[in-house]
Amino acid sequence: MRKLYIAILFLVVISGTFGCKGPKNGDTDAAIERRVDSVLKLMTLEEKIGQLTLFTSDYDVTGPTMRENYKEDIKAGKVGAIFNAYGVDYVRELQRMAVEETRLGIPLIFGYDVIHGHRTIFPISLGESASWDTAMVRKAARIAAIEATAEGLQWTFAPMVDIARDPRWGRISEGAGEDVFLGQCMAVARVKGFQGNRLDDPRTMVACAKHYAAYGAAQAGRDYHTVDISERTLREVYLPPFKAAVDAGVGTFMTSFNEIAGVPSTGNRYLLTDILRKEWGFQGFVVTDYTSINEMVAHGFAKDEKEAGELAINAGVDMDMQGAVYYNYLKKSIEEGKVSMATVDEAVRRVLRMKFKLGLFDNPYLYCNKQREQNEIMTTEHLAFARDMARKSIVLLKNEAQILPLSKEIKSLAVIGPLADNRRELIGSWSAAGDWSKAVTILEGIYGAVSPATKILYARGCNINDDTVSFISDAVNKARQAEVVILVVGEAHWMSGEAACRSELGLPGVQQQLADAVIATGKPVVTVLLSGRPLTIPQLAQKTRALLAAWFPGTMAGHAVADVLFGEYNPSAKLPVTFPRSVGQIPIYYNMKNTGRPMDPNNKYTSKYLDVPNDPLFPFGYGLSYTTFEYSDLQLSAEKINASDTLYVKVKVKNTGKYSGEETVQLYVRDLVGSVTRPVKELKGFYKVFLQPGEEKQVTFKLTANDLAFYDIHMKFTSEPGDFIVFVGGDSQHCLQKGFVLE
């Protein structure tokens, strides 16, 4: 009788507001707040702790721990969210348990790592960022959200917005690369793509900015390792993309595994409360990464898991992913006065608020639509977009004597390499629910592009990552019979991503030996490089006639690569990250700072190496086209500006080649003297311009004093009067330049 009374009371309290639609993303809504409070008042402590608990299902595995009794936990109201569960039938059944078999019927949120596509897989995030096309990246996230929500998901653990300047770190593949400005732009594009205009639209999903914070600065490029950086570096380099995500309305944040200055991020109140909530005004909820509360014991920051949980929730962590720390210990911590009920209630309020915004209280099965699951996944439109996204991500790094594009009427081709007819590697790491068996291989793409009369000779040549050399002779024989060789080499998908760090970044296995043998035939070799990161390939880059960085291009990889090879698409991508000559140069990035002894080749006692140049193999922002672009007539609207002025920077860009093409015009700034030292260049803007042969356009940028601001010697974010240089060009090294003064 008492259970029935509670159920009736629950319906009476909230029946007047159940029809209320969620607010526009980022807005406050008094009706939702009333509904959240009405639910909170009915909850027991155990039910509240359940809302702060996230467990994986057994449908997919993304970490080392599995709870076999998660269904019993759902029925007991001891879990508020589930991840690694998708598919309408499966999600509906789990949601039914939550809303029909528990006392209060609070719906679950279902999350998953939808990183670069769901079923239709786009290029890895680093590859997407190479497009420098925020509209395309936003649409990729939009399509991913459509497909993921069609299979019952409402929450993605993306975007990863970590700045990464060490390509040894495997998770560089998941982000936008090394630059703060580009990283901010990509963070905004992905958040808006996933979340759309309204979170209660069943074709949108709540995004999660991760990993907060500075995960990409792990020492030695080794995953989960220590981070030790200054407050200035944290704020100027690693935090801005997270702030951009907050400003874009991101609904959730995920903590990082690493510590910063001795404090693990999952227990860092300064990060999670002082900066994220108080300084930035973030209103969503914070979830840990997989078991990162538990791991504070191994860090040496907490004596046991109970204390780790107290540190986490008091720091500002709302939801515990998979570690069951809140599940096991939070009640006792409250009873002992180590955690206040007000702290718990506020965390629960944030989680409930998101469930209302997603429309789950109005319709728990809103995302369980069989018709959508059948009709909105891997559609013709989605596959066509995936092909376009992939080809816009391919960077042309070398094109000696304009060997590319190849003629579709070429008489013979040798297609060689362990990745040429490989399907599995093409969709890369963190490929969600992607089906690698549906990926189009490079060889298939080439067959589909050339004339039926073209003779294609295929040889694997070697395996990706072993020392077998017995196949190389066959590859050499095939190469000798062809006019041109297309060599497809690189990494396996598992060589990048989480827990996939490498101390050496050359071609794995005997692939370099294969490349040397094929190039030694004297035949012109075009190399397609597949990887999740920059590789150290100076020998290959020197000897091959043409070089394409294709990353892991996704489901439509073969068609996209063929479109570029045979001129259906003129490559326009630019590197979002520097390619080093050797691992010994790492970390290497374009916006370094000068030393007191800048490199002088004629002076031994300056900052340089004995065995390699300081310069990278390929710089940030670099990428060729089948046409050529000429920059001229750089103009500044004034030689001096004050803090309230806008400086207009104008430059003419002309297509001086034979092909129509798109160029990404890049604007950099240098502050020559500051109260603290400043980088040699900082990206402050970019603009994509499409030009026909012979066509010239003027591109205009705007700069204000705020664009020149930084954290000064007193850690105040401000601009300082002084001399500046503006650089405009097609990459970070080759630019026109002019000076101005900020008064």
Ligand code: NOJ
Given for the second form:
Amino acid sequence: MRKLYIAILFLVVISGTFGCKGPKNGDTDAAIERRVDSVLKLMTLEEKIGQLTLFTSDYDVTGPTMRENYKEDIKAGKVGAIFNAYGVDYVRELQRMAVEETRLGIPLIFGYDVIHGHRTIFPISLGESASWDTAMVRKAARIAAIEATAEGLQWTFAPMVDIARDPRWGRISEGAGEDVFLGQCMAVARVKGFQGNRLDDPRTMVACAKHYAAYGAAQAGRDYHTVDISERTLREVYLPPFKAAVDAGVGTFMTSFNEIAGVPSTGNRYLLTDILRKEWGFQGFVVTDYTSINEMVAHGFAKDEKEAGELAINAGVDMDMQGAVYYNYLKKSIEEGKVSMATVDEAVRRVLRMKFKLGLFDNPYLYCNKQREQNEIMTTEHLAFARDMARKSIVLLKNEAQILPLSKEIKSLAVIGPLADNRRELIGSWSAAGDWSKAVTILEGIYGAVSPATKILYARGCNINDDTVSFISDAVNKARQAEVVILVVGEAHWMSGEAACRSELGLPGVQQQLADAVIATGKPVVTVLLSGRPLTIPQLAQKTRALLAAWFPGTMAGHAVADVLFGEYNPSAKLPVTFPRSVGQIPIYYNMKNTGRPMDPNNKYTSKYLDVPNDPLFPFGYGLSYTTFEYSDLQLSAEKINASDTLYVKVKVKNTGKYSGEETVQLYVRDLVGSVTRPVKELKGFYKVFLQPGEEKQVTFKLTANDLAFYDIHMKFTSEPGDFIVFVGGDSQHCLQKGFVLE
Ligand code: NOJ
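Same protein, the form predicted together with this ligand this time rather than the form predicted alone?
Below, the chain from earlier opens the complete complex, with every other chain and molecule after it.
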């Protein structure tokens, strides 16, 4: 007998409660618990350890692989989940091995890094976050889930909810940027998008909040590096997006590679059990990052892999990704009494519970539908959405003398730069099963937008990342012949993402030289910047007439960029992260502390640099539109509130330009005096408002004492009476402001 569900059916029927093959709207939690227990009772220790083991397939490897014979492991019941395998036929074959060829027939879970789309690729997560549009971001995750599940997957290693304040760190591209509040909103949108309303819906997949915790605080912006932050910073800055993911119902968590204050996350019981489970009530399972149990040996936290495994499972890690530590040593650790059977059973229960919730016990092939694979991938609707998502992620950073939007009837254009006719880079890093050859280049997008009479002169100018200067003269010649130059420069896709940190953040290679030469022609230059992070480009920003931060826009890149360049879409995105002037300013983010000697240009002994201003090149929340918005009449419903009141903050926003457009109205607060110091500004709300030319709307925000709470001197999460300032504006620097008192 290889069919576990028959065994379960028997157990359940004799207990006289729920049938195993319950209706597709799923079992109650109590029924799932009974079914989990009934499976657990049948399992040997080896089979239990198998459920806690996750191996990569040979399809797509995202780290150093360790096992070649994983198919044998599946058949032996030594694997509970597989990642990096997709495609209905392949998944069905692996699932068949688990279901048909193992003693108990427990189905596998199939996971993959579906980060910003599966086949249809959306902008990198940082770019999506620049839209500040949670409904759009949620829908992007929804579509990613539809496509991924159509190819056999039901688990994504996303969202990455790490706050990142150091653009040297390549993984800044994978998250929502520097801000806690925006990070929380994006975490919720993505979790809900991936998971939908029910996990056993074959078009939803279980999400994974990663990398828990504080991975983004790596010293010197170097990947995998040490983190040493205060408990307060951990709780106020790095944990809230994880907590928001838990509250949104996220099903799994991934531990991070880093240590915090000497304790690697993968062995950190305080993080994994005390905070995650006891404080936050997380019910799902925890997986490690790729071999991060093994790495606790190199960290100097465990003397060998066996001990590392003991530390991990006793801390609260349920599943071992690719490390084969549980696989190799857990049995021995149990025999030696280093790990209790109850701990293992609890971890197995969590994994089995998820398999029930995903509907895999009822139908192990629920996600193996050939028709869906043919019909639901890269559909017209998905591509249209990708175009819209991409144009909503493009931030207009400069538009001198309103050079943009360009006329589609323009007589001639020079399109210059190593990324102008490049396809490969457009889908960015972590682009899952995305096929870059299907991406629309910027040049193609421009051709598609302008009149057939427009003369387009293309020149590569230089390569992305080498020192070849020989094509620059061709670019200069072409620039001279054109009315306007569109310069497309930036990073290669591999320069951000995992293990892709940079110590210099200027344009790579000789691109700055190309930009200088083209700008020196005197022709107006419009720069389209593609990158996985903020770049330090003060010189370019000063000399170019217009500047668009387009991140890596995904499959529909070219059309989206062209929509913005030629006014089909009026840009509305806002920076989710600060653009520094120089690497030396890093970390630089808007909600810093004031210091005891705030910057005073006339006083040497204040907090500043000798060689660069304190302020950034472009601040958090910044982004222009082809129209202009005027803020007025900021009103607070009261001058004083108490802890149970709601403060209504109203502001009028008027479209004072000639295009209709969308503005993201941002609300910040400052707590002037606290038992511990507070940041100079904290984002507490935002609202997107669409206005026709001349139209004015009033936007209302609500603030309660809970929005003003923080970890006080005793580490109690509370608000403190005193004076506050509310700021409302279109970015973190330009705001109207008013004070109020919390009594
Ligand atoms: C390592 C990365 O840190 C993590 O984000 C990813 O999900 C896993 N590899 C699996 O590919």
